[in-house]
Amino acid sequence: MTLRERPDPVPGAGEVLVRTAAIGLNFADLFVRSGAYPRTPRPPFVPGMEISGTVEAAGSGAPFSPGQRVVAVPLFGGHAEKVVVPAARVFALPDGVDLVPASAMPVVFLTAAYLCERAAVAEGDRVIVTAAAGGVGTALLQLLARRRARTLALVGSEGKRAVVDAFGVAASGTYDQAAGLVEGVFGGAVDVVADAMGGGIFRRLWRRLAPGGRYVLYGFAAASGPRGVAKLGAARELLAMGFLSPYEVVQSCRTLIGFNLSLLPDTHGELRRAAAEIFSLWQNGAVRPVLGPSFPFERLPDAHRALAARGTTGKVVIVVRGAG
């Protein structure tokens, strides 16, 4: 990635120009940079799928006004001081919220909310969350607690357990401890798996689903490497997932759910309603974004490196100087 000056963008019909205050970094941004994400533009292009900021201008038909504080999910183009975003991907913020933590909200909490709905998580369900100390993971732990589920939080190192334990999980541990924890805490079987890792952990956790269990696969962090996606490592992790026959889900009475938030249609306003509920919960203190390390805009490549190393907890955020 190279920092370059470009002309200020101009919003067209149905678009909003946002002056960026902060950028939320996602694993998907690493895959975009590697050209391994759906609909990635041909280079050169500007990556970045999540921002917070202030509306500077709105095109005709866009229901926003200059000065409004918003978060937005442009999918591409968000690593910039000014970003044009389709109005459908812009969400107004409640009064008084801080724009920096706001940048850590939309992607992770919308992902977590959609996952809970699609997996039909109910009170008392036994749930495994992988990558539990990350942005989506910590959002999931909070929403699962609101549903009174019993959660086993899996993390990449012992040092990350304190982050997830703060959310009142039933148990936490590292991936190599997963089998023993499922036996000891849940009696050997679970109702829901929320998996951002994929790779070898998929096969092990799929076998732990009880009849009627739901496995939600929404990421492939196991394939990440210092440059975004480690291609050889990704190939090994794909092979480690094994082959799943469609008929196996019938025989075992299990459900496999896969989704990518950026590809979800919002024809019925489902995501916008979810966003409104999430911001209301945040404003009332019922949920909160868990912030990880923060970087200035000029050090955005360092933020990518930190996330790719998989040593961070919470949401990595980039702050744009002088904005807000």
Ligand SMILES: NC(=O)c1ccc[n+]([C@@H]2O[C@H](COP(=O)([O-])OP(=O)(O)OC[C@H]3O[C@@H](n4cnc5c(N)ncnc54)[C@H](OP(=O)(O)O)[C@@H]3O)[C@@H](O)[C@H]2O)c1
The other form holds:
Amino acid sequence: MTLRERPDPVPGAGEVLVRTAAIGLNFADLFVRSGAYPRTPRPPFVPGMEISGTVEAAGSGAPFSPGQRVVAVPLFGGHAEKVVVPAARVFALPDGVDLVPASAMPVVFLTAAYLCERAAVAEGDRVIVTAAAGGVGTALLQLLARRRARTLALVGSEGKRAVVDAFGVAASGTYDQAAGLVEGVFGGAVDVVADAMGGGIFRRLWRRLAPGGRYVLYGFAAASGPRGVAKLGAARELLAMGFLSPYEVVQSCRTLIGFNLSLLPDTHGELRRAAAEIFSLWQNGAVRPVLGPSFPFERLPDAHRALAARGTTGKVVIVVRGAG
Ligand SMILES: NC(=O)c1ccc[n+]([C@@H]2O[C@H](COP(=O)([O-])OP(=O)(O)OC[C@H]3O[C@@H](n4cnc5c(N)ncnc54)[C@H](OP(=O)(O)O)[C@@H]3O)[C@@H](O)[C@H]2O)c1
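For comparison with the form predicted on its own, please write out the form predicted together with the ligand.
First the chain shown before, then all remaining chains and molecules of the complex.
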């Protein structure tokens, strides 16, 4: 990635030009940079899924006006000071919400909310969350607590446990402690697994799913290495997931759910309604973004490196100069 000057983009019909205040970094941005994300443009291109900022101009038919504060999910192009986004992926911010933390909200909370719905998480459910101290993980812990689920938060290192314990989880631990914790805390089985990693951990956790259980596989972080997606490592982790026999899925009454928010059809405006609900929960103090390390725009590649190195907790945010 290199920093370059480009002409200001111009919004077309149904599009909005946003002056960026902050950029929410997503793990998927690492996959985009490696060319491993669906619909990634051919290089050279500007990556960047998620921003907050102020509307500078709106094309015809786009229901926004200059000066409006928004968050937006352009999927690509968001690592820039000015970004054109289709109006359908721009969400007005309520008053009193700061632009920098707002950039940490849409993707992680929309993902976590959709996951809870699809897995039909109910009060008392025993739930495992992998990568629990990360962006989506910390959003999930909050929404699961609201549903009164009992959560086992799994993390990559002991040092991350303090982050997840702050959300009142039933238990926390590292991946190699998972089996013992499921035995000790949940009596040996769980109702829901929310897994952003895949690879070897998938095989181990799938075995722990009770009859009627739902396994949500919504990411493949295990495919990533310190410099992005490593093909050989990804192949190894895919093999480690093992073979899932349809016969076994049927007889054990378990469900495997997969989804990618960016590829979901949004025919009835569900995303906009879900976003409004999340911002209202935030305003009421019911949920909050968990901010991780923040970087200035000029050091954006360092933000990518930090996320890939697996040392961050919460949401990594990039602040654009003069904004906030
Ligand atoms: N399906 C969807 O629509 C959707 C939407 C948003 C995000 N996601 C997925 O959700 C996951 C979390 O995304 P996020 O943006 O919030 O990132 P994040 O959780 O803040 O960071 C990723 C975390 O994944 C864990 N991890 C496991 N294996 C890793 C590896 N080989 N290299 C680096 N990290 C690894 C690390 O936590 P530990 O060290 O604690 O394991 C790391 O902190 C990602 O898998 C992402 O692709 C999916």
